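Have a look below at one chain only, the form predicted on its own, in structure tokens format.
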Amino acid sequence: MRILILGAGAVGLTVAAKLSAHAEVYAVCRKRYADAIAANGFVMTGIWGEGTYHFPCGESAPAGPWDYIIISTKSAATREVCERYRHLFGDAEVVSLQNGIGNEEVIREYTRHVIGAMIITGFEWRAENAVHVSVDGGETVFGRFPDGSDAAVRTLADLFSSSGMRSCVSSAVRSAVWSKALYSCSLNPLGAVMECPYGDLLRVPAWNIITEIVREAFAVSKAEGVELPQKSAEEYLEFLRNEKIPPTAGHYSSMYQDIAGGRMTEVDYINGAIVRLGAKHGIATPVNRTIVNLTHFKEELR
């Protein structure tokens, strides 16, 4: 089997070395990460094991075809990587491993062959070829976008659990994708504007906060016509304090760390994204359009 993904960072990156086990792989990445990996090959440390992994990497994608392509990268990446490699896609399965909200809509317009993922897992960068897994927050669920399942999307499942990273098929991915989307927008922003792990926004006053961003979140979901498993805002967020935010507790959000790194976040395609389709359904989402700009204040004082 082979396995190209595209936009190779943290995320990509581990998953291209936890699959080169068990298939082809090639990941794109920046060629200051393919020349390290080159040299002392990747090095992955925490709790999906320790080790070092081998595997071929660079700045540009070989020749295909290829049964499935993996696109990792930051979402405002999206449409410039279909443009860039849509002669690759072919008959090949296309998947979005990506944070936000709208990616797998971009990915529909250059093939019909997408599959939706969603990933709850920390990774942070130790150094260009090094990159530490700090939380497992559950299974990675995969689907036919925007419904449905098929045998392809169970061998991409199978796969990511043959090889360590536990995977589970949903007939539901687009509801994953947004639940994944209202954890994002509830603690990825605001831990990386206070600095604080996870945990620490359970405090009072960061829960308030939090209160609001999911009862608007949670309202544009309803609009969009999204069903996600929990019924309300406020079922939903009994779920995050008792269910997602323990396992995470230590966890500093992808936010916090792009900022530390000096590289702009996605808060356009998360709580922005909320905004945006707020204002297509006529929706006030005013703590989302605050945490927007509270995030992209803190980007220009890094």
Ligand SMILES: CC(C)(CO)C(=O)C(=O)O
The other form holds:
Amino acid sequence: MRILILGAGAVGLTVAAKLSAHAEVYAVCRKRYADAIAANGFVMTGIWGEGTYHFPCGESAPAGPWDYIIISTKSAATREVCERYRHLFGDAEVVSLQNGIGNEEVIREYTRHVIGAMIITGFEWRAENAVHVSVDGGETVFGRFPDGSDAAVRTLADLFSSSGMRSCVSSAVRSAVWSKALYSCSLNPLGAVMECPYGDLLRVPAWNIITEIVREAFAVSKAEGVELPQKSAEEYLEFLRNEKIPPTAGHYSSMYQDIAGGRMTEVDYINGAIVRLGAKHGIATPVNRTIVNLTHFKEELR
Ligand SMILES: NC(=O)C1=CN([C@@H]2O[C@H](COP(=O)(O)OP(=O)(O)OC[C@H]3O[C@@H](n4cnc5c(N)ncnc54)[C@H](O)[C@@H]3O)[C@@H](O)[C@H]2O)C=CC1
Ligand SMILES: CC(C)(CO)C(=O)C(=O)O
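Please could you give me the other form, the form predicted in complex with this ligand, since above is the form predicted on its own?
What follows is the whole complex; the chain from before opens it.
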């Protein structure tokens, strides 16, 4: 099996390392990462095990055909990556292994073979050739986008699982992507602006803000025709409080880490997507809009 990973950073390089024992993998990444990995290997620490991995990577992609092409850039780069590498897509299954709303819709403009995914594991840079896997909020979910499942989806989920990355198949992956987006809307920007781990967001003043974020986002998800497993915003909030925050309570959000590292966050593709889609449906989203502005303000202060 040949797998190409495009825009490999913390997530993509770690996944490449895990898959490399079970498949032929190539990771397209920045030159400084490729040079560091060529010199010293890729060093993984944390809950997925510790080790040094050697796999091919570089700034440009080798010729196809590829069985799977996994896109693991930040959402802002999805279209750019599709434009640059569309000549390699062919019959490959193109997988979005990203956070945010709208990535699969962009990829669908370039190929009919789109697999969506929802990943809720934490990856933190430690060096240009080193990533720490910090928390695990559940299995990675794969599905045919927007819904359905088939042999190609099952093969990919099985490959991830047999490579040591717990995964499953859902016939409603769009719903899984939205469920994670609601989680990210609630926790990531607030954790970044307040500089605290997720567990602190259970405090009453933060939870009051989260309640409004989720109510707005839930209304937008309904207007978009997304069927979440929870029937109401209140049910989603209970799920977030009781099932999703506890296993990741000590985690500092990736938006916190982006701001600390001087990078732009993905807030425009998370809370910002709720604001844009809310406007399309005539749903007011003042709290999500405020959170987007606060996060950009924080980005500018760094
Ligand atoms: N880090 C985490 O804990 C988690 C991240 N995610 C999601 O996974 C996705 C990737 O996140 P990370 O790996 O953390 O980000 P990252 O910033 O570490 O990696 C993204 C990589 O894409 C590369 N890139 C950007 N534009 C490119 C282009 N035009 N061509 C080629 N490469 C390009 C960058 O150089 C960077 O190395 C995001 O959507 C993120 O929200 C999801 C779950 C957890
Ligand atoms: C690490 C994780 C999965 C939170 O659990 C995340 O999505 C983030 O920080 O953006």
